[in-house]
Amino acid sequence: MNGAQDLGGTMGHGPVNPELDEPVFHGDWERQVFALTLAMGFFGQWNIDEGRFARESLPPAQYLSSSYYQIWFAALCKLLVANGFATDEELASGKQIMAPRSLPRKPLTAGEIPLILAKGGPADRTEPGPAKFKVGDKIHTRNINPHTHTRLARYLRDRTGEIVMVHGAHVFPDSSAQGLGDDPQWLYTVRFSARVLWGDDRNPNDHVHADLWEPYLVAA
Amino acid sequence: MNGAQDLGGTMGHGPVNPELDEPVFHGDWERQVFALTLAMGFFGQWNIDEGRFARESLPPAQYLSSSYYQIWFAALCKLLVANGFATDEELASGKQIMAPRSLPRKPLTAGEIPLILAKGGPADRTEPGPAKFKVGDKIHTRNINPHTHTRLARYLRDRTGEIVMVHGAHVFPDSSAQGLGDDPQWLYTVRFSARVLWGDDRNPNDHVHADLWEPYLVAA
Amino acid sequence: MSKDHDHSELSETALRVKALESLLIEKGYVDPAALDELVDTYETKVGPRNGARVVAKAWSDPEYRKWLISDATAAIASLGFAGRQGEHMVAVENTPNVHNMVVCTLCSCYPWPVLGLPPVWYKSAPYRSRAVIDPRGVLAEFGVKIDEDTEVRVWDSTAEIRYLVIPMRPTGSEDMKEDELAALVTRDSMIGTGMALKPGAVGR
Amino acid sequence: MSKDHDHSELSETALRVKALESLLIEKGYVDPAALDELVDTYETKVGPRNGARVVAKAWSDPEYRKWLISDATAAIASLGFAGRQGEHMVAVENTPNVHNMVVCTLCSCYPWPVLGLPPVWYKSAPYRSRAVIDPRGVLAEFGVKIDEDTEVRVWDSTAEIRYLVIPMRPTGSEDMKEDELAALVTRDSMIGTGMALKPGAVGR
């Protein structure tokens, strides 16, 4: 969706500001927030792209005008009113109300934390096919706008730019933001020129690239 | 400049929710903003181009986050302080603490509203030339990104239309908002294809049309 | 945010707005009795009444339906209704086969001398950001549904053009006169966002 | 908005934090010792020393320089650094005509196995916006002046590919061994938007 989570080449956001000695977290409600989402998370009752979604989807005036553990809150506070953790009526009071919903698994414990974290979670997957580009290929990249979850970015769209990377199959995450299931399709890293996206006034000594599905890309 | 104005495309802000039997005015501050702003830029130290790109400057995240008289509120007091009417001390306490500055003319009265009003400030202006394009010509627009003022948005540019109106030269905002005078450019509405602007998925009997001067536009 | 929040930010709001204009007052800058008739300008005298003449006009005089297509800005100063926002008017004419809307994605033109000023949803984020990719989509909010064979065209009015839709005449009117055919025409059927009222009923 | 504002804002948003997180332990979905063991590993044991390890080996070691830009992912594995957020990586080199930088424009994708988690301004809408559009400027900011006839190759991290940026080696380094020379290279360094510290210096 052309959400306000889509933010490559807008303006007016200010100077970029970065914080001397940063800690990890700022305070206490920082650290739940984090490890609350991934806790949660943990049930596999979301996936990390329907995740996305419900940040991206909040209003744009809000996600703008958050911090971003407050914009994972208020994404948390949906998926799990959303899938049956909890009602909005529980989150406002912080009391039980329902009885917990039945879970797909025991909770995470400490001890497990370790293992799961060095596991992650690959998204790559078996070739739907052989792959329709390689190296060197020159590729157009598709207008679409979706109100479903695209990582076709606005400013990547409708441009030409060349194939310098192919990672396999990976989940797809235009299906799997939908619960669609992982819909596997050839990722590839694609070059692009800086005049290309942004216009002739650019350096033309400078590149983006980006990683992009093939269903978002054409033969140029 | 490609910021929180440039709404066009974007998506996450809401239904329309239009408001039954709507005032022209909720409550005399919006009264208040709107005859400030006009009574302030009848002294002609800003532009109307000026003046809007006053508004779209706004961080984002406050742009959104505003009704649409706080954005003309917050505008206005940037452009006061900028042309010397008035200093942040004297906006943050409403008391006077500098004198008043010179004015160009004297401030505007009841009685000379209408006249005013009715005269208007047209935007036409002596051709600087023949015109490009006629009416029944293919169009494509400028890939541009520029920091300054345009009107050109977004989901405009790259993109191949038809001329369907000449209009004559008109103020070319891009220079104006930046002060460097009228610069007159030949201005022209052009027709687009939905599916063109947005993928190929949309209506084909649709079609958006713009308002845009020859410099954003080259030969398709 | 909550409601409670938002009135403590408008109510903040207002008191800074009065403490701009007793600055300003003060300061020499403005004349009260200016600011009170700029106020009542447009809320009492400038509205979209005028446009519905211009519309009711055009309904019953093939020459000046004529005339306010191809010149629309003379056309409707011949009716009184000129100047500030108006300066440079187009007007555009519903058919079977085509609906006109107009927005202003980047800011919120709008025609002042015919239609007064905007509403707040006409210079919301959801009306400027959905006018121009889902034009279906929003006039079905409003009620309206339009055939999916008629060509819907959105006039974003991106320079000093301003837009006037002039609506379909609604059947049953064929009798009416001007005075009658006006009260027909609402302000949303000359945005494009709705349609001329039957005759009998009422809306905005 | 004023700085008060903002205070209280955060101090609600920490209230309601608070009752979220009594409620899910209270309802048996969390473990508060799960919950503390997750915040301590990315505050204490998983953070950008990761990668410095990565760097200096590949300072030091032609022949893991050459396994980490053909298969990072596997070559970072041998150190130990895997797992969650650094499943798929690729390992981009700053050299004399190329210099590499890091973003994610759509939300805050990060390689968290070398790096740890990403500081406040990598997700925030300044960085996200400019990487991308007005690299130069945004190294400006962090006081990185590249040549013009430099390449300035930005990586906007779309997919679940994460990218570490091997920083040039640092003149006056040539003796240093593996240890000392990671104690040169910054977070920064390997995001793109700083250099490695030159012997003797210090920095983030």
Contents of the next structure:
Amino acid sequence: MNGAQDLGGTMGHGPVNPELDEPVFHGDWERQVFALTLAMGFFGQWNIDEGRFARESLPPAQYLSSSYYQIWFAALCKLLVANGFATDEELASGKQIMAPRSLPRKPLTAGEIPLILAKGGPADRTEPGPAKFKVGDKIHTRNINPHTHTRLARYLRDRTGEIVMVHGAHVFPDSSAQGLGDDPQWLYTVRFSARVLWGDDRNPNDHVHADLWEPYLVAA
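What would the structure be for the form predicted alone, given that what you showed me was the form predicted in complex with the partner chain?
Partners and other molecules omitted; one chain follows.
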């Protein structure tokens, strides 16, 4: 999706000012939003790519004026409503109106959380067939503008690069975000010259590396 999250190469947003010794959370509410998002994700009613799409599909004015965890909270609210866990009226009032939806799994206990977080959610899968590309191959990225989630950023589209790593097959986010299953596809690290991406006035020694799935690529 060409949303407000896809800022690579755009200008006029002001300087980036990293916060010295920035804490993980700036307030207890951020910690709670993070915990709620993980806890609800455990019930399996949406996946990580659907969660990403919920964030990036927020209205641009809202997205760009919100903090990181404000974006997470807004996306969680969207997912709760879309999956029948709450209504807009309930979220606005903070009071339960409809009967609670039955949960497909029992809630996590505090003791289970460290083990689950340590296990993570690996996205590698069995290869669907032989890889189309190998290290050293020149590729060209497709020029796509999907209405749903994609990991092919706008500034990387219709550009030529070189395969520098092959990672095996992984869940294809574009399919996963639409609830179409894992759809495993080969994943590559592609190196792009900064001059190819940003123009001839860039340092010829600068490069951008991006992990891209095979459906995004064609032979150059």
